[in-house]
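Have a look below at one chain only, the form predicted on its own, in structure tokens format.
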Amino acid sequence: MALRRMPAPIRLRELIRTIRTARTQAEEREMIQKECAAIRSSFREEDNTYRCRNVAKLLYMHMLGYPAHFGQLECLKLIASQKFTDKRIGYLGAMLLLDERQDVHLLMTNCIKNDLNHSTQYVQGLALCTLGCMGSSEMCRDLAGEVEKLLKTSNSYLRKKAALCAVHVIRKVPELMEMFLPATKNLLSEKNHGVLHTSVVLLTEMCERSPDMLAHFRKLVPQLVRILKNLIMSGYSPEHDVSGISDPFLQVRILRLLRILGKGDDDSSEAMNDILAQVATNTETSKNVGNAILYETVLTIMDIKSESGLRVLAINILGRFLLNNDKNIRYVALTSLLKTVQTDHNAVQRHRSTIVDCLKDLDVSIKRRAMELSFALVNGNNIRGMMKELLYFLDSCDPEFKADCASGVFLAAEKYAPSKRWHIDTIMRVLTTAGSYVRDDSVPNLIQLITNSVEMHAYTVQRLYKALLDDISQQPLVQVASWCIGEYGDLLVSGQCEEEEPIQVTEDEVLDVLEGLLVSNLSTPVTRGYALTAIMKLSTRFTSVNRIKKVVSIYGSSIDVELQQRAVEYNALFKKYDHMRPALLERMPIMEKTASNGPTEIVQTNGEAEPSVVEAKHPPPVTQPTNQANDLLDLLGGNDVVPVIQTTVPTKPASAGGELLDLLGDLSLSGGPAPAPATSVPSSQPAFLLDGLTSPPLFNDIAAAGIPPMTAYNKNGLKIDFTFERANPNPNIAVITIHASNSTEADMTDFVFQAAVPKTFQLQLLSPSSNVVPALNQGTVTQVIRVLNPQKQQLRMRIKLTYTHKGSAVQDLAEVNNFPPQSWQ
């Protein structure tokens, strides 16, 4: 019976047309399944005629995104035969089909080795080709004398090919580095421009890798220095120019190799000065080739240690970048200046007028490069005219821009500033522009420095009011002219300004506006409270306190909680203590930034110290619902857990006391107890969670008692310090500040901390400092919490996280049971 051969299998080209001609992927898919059971008949039939043909289509199908993989081993069939077609195939799916993680590939290292001893050369490159392609560690190691000994011939094919081999080996096993170190003494001496380029390739990854074989490659600068020169000084050859540019590729390639080895070293630097400076002053620059060139140029420069004359080239360099019309050259000049500006701030400061104008760009990358380059560039000399820009550009740049813009020009303005007026004047402008974008401290921030400026007070206080006049929908803006209003309302009524021609504004205008604020739906509850606190304040200012009685009471059954508590207890102030009210809301005093870990702060006055809070340094609390602290209910399980009690006191920015809470708690009228407010904390608590509210500030009290700090939390950037302190008269007091701080590259708001604890313990969570923890641990959001321990069990907490991180709401919980002894016994 004769046996029944199979039809020849199509040919690759003719797979193509066909597959090309389907209309839709299911029918592209049907093809492709049909000749890949045509190709796993062949290959189950050992039809060695066409196994070549069934695996570059194999190939083109895996190409395509199709599964190949049932071909490996008709690769390996392929490179063990005697054909170069069949070599070269089976070499070309090795490379596509196989990779270290499948152990098919060890089956061929004997296959390459014997291919790397070939006697045609072509097959020997193909074996060089694949081994430094998917060469596992294994294989490098057996096969790394076999490259070694190609990298010592004389044929410059095979040497080219044995040193991107030799590096592939290098990558693989750090250690077998040495072994290709004595034929790399004879690789820079070839002419062949493909062995000289792959020799740089070799010797910069040995230099990366290794400090003493950077050591020792130093002493060829001056070869590296002779080639270079000589590619720049030869004339035109047609096999290597590119664009007019002898060999671009392989300038760029000794260029980076002499940043290598001339980065910390004088000598070295010394010796490549010359050639790097001709480089920069002949390379063309029409052409993006040269570009290239001159920015490797530039790079190498500001790398090694050059002559000053060098790097003012580099930089000048760099200016003639930002004019080109390619968008890629002007981002890659920015960065690089960028990163140049603080070595060479004079050299960068020359070309700033250009750097200002790609402000203007219509791409978002160049336009954020050139603002912080811009920021970068700000200093005394110039801050007038840099601000003048920059702020123009925060009037038209996108929203995405505003926020950074806004810090920036509030940092510049802090350092820089000439005059208080003009610190003044360029922060409103912010606030008036992009005041919806600007940070949580930015406000608080800005009371401070207004309250500092006294010879201005009548001219911001006029300033603010307009600006109010104009726009009530930036909130920022809204706060602190509320503020100021309550402050240095009498001044505006006065029309006392002498720094501009005074407005004529009636008590009843300026009660109106601050009224408009609290129904208005544009107000926040944190700007209403700002403008019930400014109206309180102004009943010591203006004459119409009938009229302001009446507002604050109607806002004593309002249902927002916490503008409900500031008008109950605003109320208290106008009845029970009526003759305490005058003094309680007496003008801010001068605020002094000083180091504080809690609520309040120590402020000098006088040459003494006198315990007050400083209200205006931090943002307004952020109030957290009831539910929200009940969640963490069942956080350790069964019924044992005690809620936390949020005293959220509320910051009043505007009364001269603070916070009202503090103030009516210390009191002590008649020789009789100081009444706690209703709204503070239920009866049914034990007396100590009292203590913040009714004793002088928290930290007069407070003993350092030598508690080792710890780590509680430390995941996602986000890390959480505790340090302890024992509360003065009652030891069972610990009194526990976390600090939290952000190494990410964004701020994280929103930020709220709560914390659970076992019902033997008594807890209680004091504000934080504020709800946004900066950046690049450039600052500490701060919150105390103390614990009650009266029978001096080891200390348990849950604690619950979120904040909101590049857009995205983020909330964890985590135990902490690793307390130090100190701190609970």
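Residue numbers count along the first chain shown, from 1. None of the values given here were measured: they were computed from a predicted structure. Note that the rigid core is defined as the largest set of C-alphas that superpose within 1.5 Å between two forms. Compared with the form predicted in complex with its partner chain:
Comparing the forms between these two forms on their rigid core, the Cα displacement of T297 stays under 2 Å. Relative to the superposed rigid core, N789 undergoes a CA displacement of at least 2 Å between these two forms. Once both forms are fitted on their rigid core, the CA atom of K149 lies less than 2 Å apart between these two forms.
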Contents of the next structure:
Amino acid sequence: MALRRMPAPIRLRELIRTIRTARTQAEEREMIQKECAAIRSSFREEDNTYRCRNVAKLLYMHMLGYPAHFGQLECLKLIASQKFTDKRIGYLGAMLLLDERQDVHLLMTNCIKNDLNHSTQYVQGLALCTLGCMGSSEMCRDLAGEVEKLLKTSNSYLRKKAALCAVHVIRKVPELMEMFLPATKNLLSEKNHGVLHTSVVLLTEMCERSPDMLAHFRKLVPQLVRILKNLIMSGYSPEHDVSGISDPFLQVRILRLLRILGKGDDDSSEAMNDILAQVATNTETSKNVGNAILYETVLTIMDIKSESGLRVLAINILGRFLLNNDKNIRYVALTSLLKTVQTDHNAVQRHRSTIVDCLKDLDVSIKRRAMELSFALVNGNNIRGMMKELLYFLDSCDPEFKADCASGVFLAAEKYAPSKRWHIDTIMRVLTTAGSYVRDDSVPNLIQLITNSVEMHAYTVQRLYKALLDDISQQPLVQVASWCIGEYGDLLVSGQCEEEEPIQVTEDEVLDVLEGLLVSNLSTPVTRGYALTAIMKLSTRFTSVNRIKKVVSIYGSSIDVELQQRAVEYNALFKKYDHMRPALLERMPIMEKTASNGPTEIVQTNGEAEPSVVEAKHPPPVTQPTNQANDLLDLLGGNDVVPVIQTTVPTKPASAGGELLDLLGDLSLSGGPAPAPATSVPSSQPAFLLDGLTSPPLFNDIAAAGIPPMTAYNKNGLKIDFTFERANPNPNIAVITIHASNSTEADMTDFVFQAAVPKTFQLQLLSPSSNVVPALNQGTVTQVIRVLNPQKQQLRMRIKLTYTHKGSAVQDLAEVNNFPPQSWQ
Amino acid sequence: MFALVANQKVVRDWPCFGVVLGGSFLPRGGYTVLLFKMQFMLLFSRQGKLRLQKWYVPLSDKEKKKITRELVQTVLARKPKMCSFLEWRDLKIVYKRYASLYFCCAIEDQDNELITLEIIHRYVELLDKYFGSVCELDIIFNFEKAYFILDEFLLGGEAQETSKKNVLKAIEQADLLQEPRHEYFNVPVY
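Next up, the form predicted in complex with its partner chain. The previous block was the form predicted on its own.
Below is the whole assembly, all chains and molecules, this chain first.
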């Protein structure tokens, strides 16, 4: 019976031409389907002649986005074929269509093994390439021996490929690294640049993975220096020349290996000192290729133990980069300067004005780096000038920068403010220009700052009031303003301002504004809470108490449960507890900042009726758990952080306090005669309060650390910010607090945050404040991470987030790389 | 270095208190992520059509498609005056446009962006020498050759040969091995 022979399948290029004539997506799909059907039939017939052609066509269609999995086995057949053409397409197909998740790929192993021993080097090359690109751990284990053999061959074409294949094997199966050690013996004596380059890559890989290897290979430093020297000094070599530079790829790789070998080692660093200086001064900078080498050189100089002259040279190279017309070079310079600004601060300061100019660059990445670097360079001497530039930047920058810029401004202002008035003016400027981008925890921080600037109260409240008249859309501004008006409304009305022309405003006008906030659509529930509480506080500062009573009673039936509760309680204050009202609503005393494991802990030092500065008789215990502070804020209009850490600090009920506490919940207002609040940290404190956190409080430890916060993750409405500080006794421990917030309309429940860090670090996760991240940014979940970084390596972290959202389980993984250098240096 | 899979070695290195970490942590199960590495290279047209994709990390087809789609969109949205580097997810993207084609590489954190630009340029030079004034059509109709050339230049994301001459010589020799043997190796074989 004669087999029905199909006509020869169309050629690859003809198919490509045909498909390109398709005018619509539908037409293309039709052509593809037709051809796929033909190809499938051909595969079924086990046609050896045209298999290659068909797979090639399949690969083209795969690139267009169409499924091609039915060709996987065909690729394997091609690889097994004796024809070189078949193997070439077969291996290409394998690299494109197969991956290590499917068991099918293991069928390749035997073929690859045979081909690694093939008589034709180009076939061996195909096998090495495929193994080195996509070999799975199992394949690598099986074939490592063959690779090792080829690493010792004298054929440089194969040797260079074997070296990179070995790199891949080591990456997949690190335990196999040892077996390649003997073969590395003479790798650097090669003359062939391909082999040299790949050998350096292999050595780099081994040194990065194993401290023992690193120590072992340090003896290669002189040889590497010699090779590099020859490259620089040698005349024109047409084969490796790129714009007058001899083999820049090899130069860069050698520089990188030198960096790894020289790091932390005095002798090696000294041995490479001269060559680094030579490269730094002699490399031609007119083209990108020269700058690429200079860049690598700078990175190396900064990482090893180089002498100061060399370091200054490196920074100056970066300074010159900043002035380069090529924006790529400027970008790279800013990145490197950011890495070095902590260690070589003065040298970088010299380039400050150029850096500040980069804030005006058009490129987003350059702007961001310039901003980060600018903040790092702010100090007591340049604060006024720098702040002017940064505020200008804040005005005009893209929204994606505003939050970080605002936080940076606040931090810098806190550290270096030349005067209180300047400080408050700066804050006002940020709130009015970027108010909606300011972080949630800025509000309590600012409130605390304002409270403590006693002589500025009148000025502050006046300015905030005026700002409110202009604009009530920016919530953080509105919240701070409401709070201040509630506190200092009496100063506002009495026109006591010294710093500027006092405004004339009546009690009714003030109440109009606050009531306006309550009814406005622009106000969030949190803001309304602030406004209501502010109104209530004014009942002891203003005379028009009746109006206030009326407002409060209206909100007693508000739909918003939070407002309703407050209103009901305030109502009760008017009715049943009026005798307590003045004491309760009196002026807030000075709040001391304490060293803490997270956002500013606000500890009330003295509940007596003195609005003036009260000095703490003796340092109050630091570790007031977060939620106690939040309870304080909660009553007085603070943010709605979900308090979970159970406080075991004993509260001090005054004589009438029992009822007070019943009514107002767990509030530790030590209004009684007892001096300071809980003076001892009870031994029954939960176990997670560790050493380092119970040391005496230091004012402004957070600001002293000066590490800018960062956003670690922001996806699907879940945003996780990191704030930093150093645990006091041990500078190698960085204490990171995560703040998880949720901007979607549904809560995220069962929220679990997990983190992992590289091996040289140690990580400790304390308990989270809660497992629920409330919707619409109504609160944050905080959790403390302590990271021990004895080797001061760059901090990287992988985080895993799981939570339930709208009924479905969500899981995500992310890598966090944008840690500010101060957090790990 | 990170070791993502909780194999024996890694778990032993971590302290036993407080660390919360499960087994396979990332989709690249068992793959250790390095800091200097090219993860993938993409070539695409100004209309966003993919002309070449070389992946040096194991990812599913779905993930590759997603990454490609997002990255192509991001790069095409860049204005001409912007620099050739951008941060995307946790990678650095180095891209350069040559005529109607974008060459786009994803490298890791510690890698040198400027030398990556040189790598891209070297690849373009190789294509140019091989095809004789290469244009996008050459790469469309001879995509398999473009891959062969790339695979002689880079292996596992690293340069295996720094001499232009040697790469081209190897390709030439390999082409001659193709069957059926033709006098002019650029006559279509399949």
